[in-house]
Amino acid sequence: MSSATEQAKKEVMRRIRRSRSPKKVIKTFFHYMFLTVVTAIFFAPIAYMLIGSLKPTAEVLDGINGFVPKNLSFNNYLQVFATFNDESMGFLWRFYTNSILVSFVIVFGGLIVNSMIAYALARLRWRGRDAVQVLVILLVILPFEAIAIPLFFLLRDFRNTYFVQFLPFIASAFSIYLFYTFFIGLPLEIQESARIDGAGPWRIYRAIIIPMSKPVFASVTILSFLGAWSSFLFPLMMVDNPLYVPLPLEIQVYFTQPPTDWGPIFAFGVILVLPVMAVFLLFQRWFIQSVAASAIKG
């Protein structure tokens, strides 16, 4: 017993010395340096927009000096709220409410529909399953622009409604594929044990699959919300009534009214991005777990 303990202590000390070796320290240093540079590159546009939203328009697009936080105020935000505060321009709170409602229906409905389809493809045996899998993969690589015009003529009788904004996007081939790749990796033994105990497909899905799949549900929530919240092309084609216009369409107001006022545009951009950041921060723990699990499987 004592010899085994001593051997374990020696192994631990050997690993500690190896982790503290100059070569290991230098390697770790360059890894962190690389990750810091990559993080800065991705964060720079967000920081530029955030700082620019608080600066006068004349100082916003000022090259590298745009990162310098000076002459900051909330005037640009006040101008945005003042612009969208009457019947002629519409109300900012209404555009926000429209986007939240449409995004919620797409995300919540998509989680139910897409996860159930993926569960059927990954765990159930039925005729034609392989053909449906191939169809889902083909739809993943099909760009939305390819079906935008057919969708327009198919749903043109429902223009200027909430219905037309969320119905085509609840079922998503990409979300189905994400769910499928996660479900197929879950231990089959748990499902078989539940089946022996008398559980049917619906109970297995509700009581076993869903609790074990929080990471993929978080990932799909974030990606679905991002797509729904930032949707522009289809609402532009189908909605022109201010009562149903989502938030992204209204940013074009500042572009179509010369001169271009970059301060309020940046402020509107921050207002537009905040919900996406909030959703990501809310689900980031499970999202990171999903990414890590995918990397391990790969």
Partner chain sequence: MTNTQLQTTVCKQKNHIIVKLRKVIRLKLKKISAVAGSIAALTLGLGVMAPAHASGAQEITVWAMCSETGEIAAAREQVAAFNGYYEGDYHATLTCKADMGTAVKSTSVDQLPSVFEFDGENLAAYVYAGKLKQLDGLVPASVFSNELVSIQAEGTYKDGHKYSVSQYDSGLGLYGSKKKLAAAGIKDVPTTWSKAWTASRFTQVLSALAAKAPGKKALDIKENYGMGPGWPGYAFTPIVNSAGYQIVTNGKAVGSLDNAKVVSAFKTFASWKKYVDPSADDKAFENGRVGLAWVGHWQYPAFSKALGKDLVVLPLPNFGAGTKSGQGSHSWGIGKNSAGTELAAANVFLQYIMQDKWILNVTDQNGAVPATKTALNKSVNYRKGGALQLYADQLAASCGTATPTAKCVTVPRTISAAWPVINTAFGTAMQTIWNGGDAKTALHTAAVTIDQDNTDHSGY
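Right, and the form predicted in complex with the partner chain of this protein, after the form predicted on its own?
Keep in mind that what follows is only the chain, not its partners or any molecules around it.
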């Protein structure tokens, strides 16, 4: 009986959904209207940057005319290339490689280090495990800002190096937590049977856990990349040699140097963000899933 009512309900719902009543059409129209307007608002600053990067500086700051694509050229980009092309100011490609290198080490080092400790916490029994678990949970809420200044004070002899930019960021309580919650949710049976077959924990980790955990590895990769690529406060304290400066810091440096040429600054911004935007558009689904997975609920 009850399944019959269910069937009936579903049928009704289907009809409701399919019906193309005028009210429904208007509703859909307004739905799209709303989304379009909000999209326009969200995209406006980005569009402004893209258009501004191609316009002469004098025409960038001109009220809403800033959106009008007029007198477009790549001159601003050429100026950026020309400005950052010697040892005193740094090299554009160097800012890039600095950012890439530092982010790369943070992300891949982090994947290894954090997934290992998370696995040990989730699946192995060892002395001190409970204490470390509590420690990691406590550290999750501690933001980097809280330790930035003492960290600077301890590491100030290593300013203007690469390792000082990535080493403190490899281990991350947050990444450990993400791995941990994922590993805890994996079915135990496969591991147990592997264990009976004589596989040690290390082998289980490499041969079973890692292949089963691609989603969480992807999430952690993307989340820690976003953090590493945007890093500002610590490089601000630690790096001022143009040869070691990462991109997000350099754009601030460029911005503060008078005269403030908006065209080239926007061109620099586009150069900075375009590759990441491209990666984002290509792997959009992954980005969004990773962010969704970052929510620690409860």
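Whichever C-alpha set is largest while still superposing within 1.5 Å between the two forms counts as the rigid core. Positions refer to the first chain, counted from 1. On a predicted model such as this, the values are computed, not experimentally measured, just so you know.
Relative to the larger rigid part, the smaller part rotates 14 degrees between the two forms, based on C-alpha fits. A C-alpha shift of 3.9 Å is found for residue 267 between the two forms, based on superposition of the rigid core. Core-superposed comparison between the two forms: residue 57 shows a Cα shift of 6.1 Å.
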